[in-house]
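Just the one chain here, the form predicted alone, laid out as structure tokens.
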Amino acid sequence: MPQPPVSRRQFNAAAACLAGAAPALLLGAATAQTRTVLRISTPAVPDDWHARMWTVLKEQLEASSPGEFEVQIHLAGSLFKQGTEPAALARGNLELASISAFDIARQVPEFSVFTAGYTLRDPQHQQKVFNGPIGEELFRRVTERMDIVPLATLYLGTRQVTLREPRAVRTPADLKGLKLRMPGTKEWLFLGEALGATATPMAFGEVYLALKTGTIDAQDNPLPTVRAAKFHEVTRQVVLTSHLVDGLFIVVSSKAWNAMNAAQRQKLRAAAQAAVAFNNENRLKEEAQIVEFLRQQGLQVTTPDVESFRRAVQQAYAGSEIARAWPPGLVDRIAAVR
């Protein structure tokens, strides 16, 4: 049936409604356009604490500055593969990521001091170093050379050695001839050799099968990673060498940082620090529980003469090409932080 004609009164009422709604629609569109988009890329899998921390950052920003930021979280390397984030940040194709000291050392060689074994004593020492004058000084160099701004340092874990077959390990000499998987960069391989083993480069995804088949004899990682990757199924001993206090750095691209006003920068830095506090608290709690878990899985847990490992590793670095990039006195300054 044909619709009845619209009266002039109905037409005017509809037009008035549209006219009243238009400013609100335009305001909504303008608000959406002025939101600062923060894309986050991380290789971390959803259940890991340094994946969950990004949700904390997002919630903190939503609470402190509603409507100002649009935070997009991309986990498991789904946006950028691990190791490619620094280039993406520098180009402005990515706003936020967590990158390692090894990533930074490629462009800021003096930062390789934090890839060396036994530079940092424990998680508390790590936080004091990076939250103090040394961290401020080195982070300034990172910004100048990499076009990124470090916001906070998170604790990833203390690296230990797990062995496919048990052996008596007291000193680095006891690891001689042992094929120890390490990531395939010169800094990682140097660390493996300094521990006394035969460093064997291998992608992380290949480690489980390599341990199972005997292609390698051992691997090193923080204990939460050992459990998450199920390495306890293919190893029989944990040696608590505690050779590297590992960390990641939450960084923002300089392009994104420079586009923010002072208040937004402060809110983002506070959100990053809240995310790190969440990660660190839960990571330390989990790490303390995992030793007992590994024992329950049938692994031997042994503690070597850590001091002998420390002396051997530090001596290996002292005369190395890697150490030549370290500013004079930096190692002593780090050690002096209490």
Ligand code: KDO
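Think of the rigid core as the biggest set of C-alphas that the two forms share within 1.5 Å after superposition. Positions refer to the first chain, counted from 1. As the structure is a prediction and not an experimental result, all values here were calculated from the model. First, how it differs from the form predicted together with the ligand.
- When the rigid core is held fixed, the Cα atom of Glu110 travels less than 2 angstroms between the two forms.
- With the core superposed, Ala97 shows a C-alpha displacement below 2 Å between the two forms.
- Once the rigid core is used as the reference frame, the Cα position of Ala210 differs between the two forms by 2 Å or more.
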Second form
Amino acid sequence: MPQPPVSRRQFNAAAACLAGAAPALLLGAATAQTRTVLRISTPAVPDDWHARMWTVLKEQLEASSPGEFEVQIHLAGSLFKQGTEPAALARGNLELASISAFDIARQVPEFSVFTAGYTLRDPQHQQKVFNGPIGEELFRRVTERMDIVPLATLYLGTRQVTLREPRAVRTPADLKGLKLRMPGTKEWLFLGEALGATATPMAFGEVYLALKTGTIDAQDNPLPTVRAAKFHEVTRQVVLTSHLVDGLFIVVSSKAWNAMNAAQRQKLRAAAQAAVAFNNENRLKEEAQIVEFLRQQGLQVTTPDVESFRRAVQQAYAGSEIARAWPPGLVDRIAAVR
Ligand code: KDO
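Next up, the form predicted together with the ligand. The previous block was the form predicted alone.
What follows is the whole complex; the chain from before opens it.
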């Protein structure tokens, strides 16, 4: 159908409209371009506290620096596989992650002191060590050697062993022959063997099915993670070995960090600390109640002779190749933190 001719008035109105829109469009493009994209990857399942904490970080950044950051959260290992985050950060394919002492130990061997069972006493000890001079010293080396900047240390929980089939467990000898899943690095496997079991490497995302089908007999994790990943559905006993006060470090790639101004860095650090506070508070609260929940789910909860586990684990590390990387006096300095 032929269109009626456009009157001069209509033409002028349209032109004025466009003239107004153009700067706005350009401004939109500039905003999108100058926004710092922060990609986050974690193996954590959505319902775990260290997955949910990323939303806290995102919301805090949106409030403190509107329009400056675009935070993209990828959970359950959907962007990078567990353990590959440090390489992705160093290559500039990832900006933020929460990595473990085990990940760091591969490039900063002295950090493996925190992969050893029974090194840290409890969550308070952990926070004091990493937020004090020892943390400062070691984090400097992490930045130098890994091109990442640690921002905050979160409490992942105290690791316990859960079994597919119940058995009497008093000492490490009672775990002999048991296929205990551990994440796949040498430091993790060493810990599993030190507990007396046969350590079997496997990624976190495969554990549920492996327990269900019997590929493995047991796994170790903090109990809030057992609940969040639903391992209680496929295990029948919890053995309270408390062998590792575990943590994760929120890190940003040096590339992203160096591209930020001082104010942005300060806001990102504050947001990471808020995320850690959310995680720590909720996780501690849950750890205090979770044994009851697991009992209600039909699991047996047993306490072994923890001293015999501690002795065996500490003996296994003493004189090991792993412990040779620890600077003299570091274990004593850690123990002396009160
Ligand atoms: C696990 O694979 O057992 C582990 O607990 C190891 C941790 O270092 C961390 O990677 C964690 O998984 C994931 O964040 C999933 O909770």
